[in-house]
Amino acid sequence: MKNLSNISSQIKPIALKAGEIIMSYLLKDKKIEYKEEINMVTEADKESENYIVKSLKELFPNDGILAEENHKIESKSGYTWVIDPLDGTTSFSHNFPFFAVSIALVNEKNIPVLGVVYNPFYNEYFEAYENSGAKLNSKPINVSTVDNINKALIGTGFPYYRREHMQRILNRLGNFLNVVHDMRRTGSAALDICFVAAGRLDAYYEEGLKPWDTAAAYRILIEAGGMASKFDGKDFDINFPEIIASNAKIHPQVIKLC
């Protein structure tokens, strides 16, 4: 078994490192590459994977790496890295300020353990691990109260291939429009469920999303006190491209909507 109160200390200065090389970049000008039509990757994201990939392949040299933008590394320990270096590059390339450093640990289930979310544009820190509450700078969080869908705050993105399936993405954000008091979108949805697990948000849902996107938050979420699932209830998993984040009282309103 990890000693995960220790990991998480260790990992702290290893996500602090990556957001100050985010930064560095982010009044650049950002030499900016396209892996798919919308989907982009800039040099900061790639300068904040290796310099994540080489720290913890230092610190824990047996387990996986699971990174979003070159890095695969099969486990020997049972346990995998699955990270994020910046969780938010379109907004990052705008210089709109919702972008993250996202980091988890797996264990040989696929389910994270301990989850670090950094915003290095406003120094947020959101951290936690199995059993252990989550944080948010070194206090306590929890997930909102709210029980009723029509005065809930929700948040959403939009995957890469909306194009391609555009009315039932519409449909479904009109579900939601037509009942919730309003709607919110960062494009990082590491933010966005920490955000539901810091009661900012009550409910987050989106699909075209991978493993490094929901893996760190979905610890961080559990451990304020709330709820995951896929769109129809089923037991969430980070390999499924979709997911419902909520504070618990109002997921089953929520999936009814998705």
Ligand code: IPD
Contents of the next structure:
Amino acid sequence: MKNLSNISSQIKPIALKAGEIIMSYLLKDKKIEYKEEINMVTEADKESENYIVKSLKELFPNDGILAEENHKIESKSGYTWVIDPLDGTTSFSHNFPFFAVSIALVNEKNIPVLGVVYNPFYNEYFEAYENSGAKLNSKPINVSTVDNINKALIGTGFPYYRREHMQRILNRLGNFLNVVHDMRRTGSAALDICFVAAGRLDAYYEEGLKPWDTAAAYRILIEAGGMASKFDGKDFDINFPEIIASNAKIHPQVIKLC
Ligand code: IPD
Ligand code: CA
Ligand code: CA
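I have the form predicted on its own already, so could you send the form predicted in complex with the named molecule?
Complete assembly follows, chain above in first position.
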């Protein structure tokens, strides 16, 4: 058994330093490479990932590592660190201030037991581990109490493959726009889910996601009293590419619209 309280103190300086690395690139001329037509990676993504992976390997040599850009190490302990060194690269590349470092510790059953998400632009540090409650900058956070979809502010995102699946994505978006109060798109799935945890959004949905987009924020959401599932209401799985994250109260209404 891991001591999650100790680990969460050990992780914090690593996430903060990774945020500092990202911020050091923010207003510079960014060197951008394209992984796919609209999916980019910058020097900030790579330097942040190299720093996080090196730090975690030193501290937890038996744990596995799964990091977005370039690192995959098998676990000897049953636990794996799932890392998005810069979630929201498109927002970052436009200096749009919603991007974050996301680090999760996932157990042998693929359940995230600890997660931290840090937005270095606003200096917002979201953190949680199993049965700890969720915190934003050391203060407890909770999901909203909105129970009517007509009053709800809903987050979403558009997958990199959206041009090939436009109609399905627009149909779903239309279902929501017809009934909800309004919608938002930050460009960072990890922050979107944390915003549900903090009661800033009442729910969020997206398809086309990867484990590093959702793992850390999932734990923060659950500890804040929220709920996560697939679009059909079945159990959320970090390796399945879609999520509904909600305040729990409007979860059934969100499932119907997905
Ligand atoms: C992306 C962001 C975005 C979401 C994409 C993700 P990246 O991650 O989370 O909000 O819409 O699906 O891939 O590529 O910026 O790490
Ligand atoms: Ca991501
Ligand atoms: Ca990323």
